[in-house]
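Here we start with a single chain on its own, the form predicted on its own, put down as structure tokens.
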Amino acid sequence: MATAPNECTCSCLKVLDNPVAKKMLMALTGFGLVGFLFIHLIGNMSLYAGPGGINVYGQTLHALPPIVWAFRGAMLLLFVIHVWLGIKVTLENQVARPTPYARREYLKVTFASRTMIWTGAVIALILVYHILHFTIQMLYPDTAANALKDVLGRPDVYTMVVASFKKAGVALLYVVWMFAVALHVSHGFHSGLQTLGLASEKTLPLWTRLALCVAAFFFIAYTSIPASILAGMVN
């Protein structure tokens, strides 16, 4: 007999009352964004090999709008979920610990791990601003892709992208939002990791040094971009 869908949504409700699953489902949904970082990263750096690279990867993204808006829903959908359950989890921990410390002391707790919750914040509101600078391309229609041709007659990504990062305001605010995820991500890897039972107490600071060189590697290589522009290394 097949399952009714009120049970199914009563179902999911009760695992998502459990506080593992909780975190579970939200290191999942973590790796599943840390993925993403990867592959775009992949498309962003096609700049650096001119306008023939970048213009090539957007106009190959432009011939497949099923299935690029398909690709950007199931992440929008992992980030809104990530979102939420970081909210729901650090709002029901502080319930749980109604009184404040008179004195905090922080043991074998990080920066990035006491600020996880506003980290995620900068990162939700800056990828507002990314989309409709980037995605939408409605904040500076006059340097928008779309509106914009190259000698071939593709969108220019190319002059959009450098057009943006020459205006210093909005290159510091990417290195900002880079900087959150950043931090994010450098607690939120091995953080993960042990919520899925993949990390012991012997190799968490394996996996501890590995979360900050990712870390690392994503603020240097997405930073890199910005800071060669407005350098006019890229222009």
Second form
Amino acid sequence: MATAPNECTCSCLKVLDNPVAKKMLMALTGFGLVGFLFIHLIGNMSLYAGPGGINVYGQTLHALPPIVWAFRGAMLLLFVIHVWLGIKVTLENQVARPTPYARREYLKVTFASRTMIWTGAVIALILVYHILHFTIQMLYPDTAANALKDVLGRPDVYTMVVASFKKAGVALLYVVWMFAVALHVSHGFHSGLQTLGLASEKTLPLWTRLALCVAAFFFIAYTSIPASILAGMVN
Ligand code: HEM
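The form predicted together with protoporphyrin IX containing FE (HEM) is what I need now, so please give it after the form predicted on its own.
In what comes next, the whole complex appears, and the chain from above leads the way.
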């Protein structure tokens, strides 16, 4: 039988012809990425303990290559699935009626919900910059952690991060990035809870407030790093 142009040809992907399965997978991968944001934030907060904090964190991370690569692989898979489904759902919604929901839709259209594809694009683009900057360390070779060793011979992640955020343009770019992350999470978090059947008309206002708190928490905690460095509070 001929396959409709929009249908998945591989049988293992057939489940993704189901709009509810697509939304559920988007919600689950989104929550996985929010989990990464929490873990990454805890690691980044060690910057406030000085070079002895974040340099130990960086060294410990790289001392276990199989675990690091397994974690990176899992995160990349979540990211690719989430982005691919986000683009697919947005394109499908443009040519057809919005996809039907398994449960009644209680969410209001907001600025955050209407701009999900754009905040997603900003997050992905600046993420590429971030990885070139801090992981591959090819953008500012003079202050790359692998080039500057600390007094104990460890890659100096502390000096790399502090030197980067002393540049106002770089600090500002990260603030814009965090704003996009917060906006994206503020809608994605409660929309995902609803998709997974965890929100009802009664509980949705509570989840909406929780989503706003999670988004504000990420914004304040992540932005505190470039802001405190630019303000000269961390040297
Ligand atoms: C002020 C905010 C942030 C700071 C200071 C920061 C710092 C860092 C540092 C130092 C690394 C390199 C770790 C290493 O290889 O030793 C890194 C890697 C990374 N960061 Fe961030 N980060 C921030 C925000 C974010 C955000 C918001 C995201 C996600 C949207 C993110 C995603 C990543 C990813 C995917 C990597 C690569 C991890 C790996 O190498 O396995 N970061 N970050």
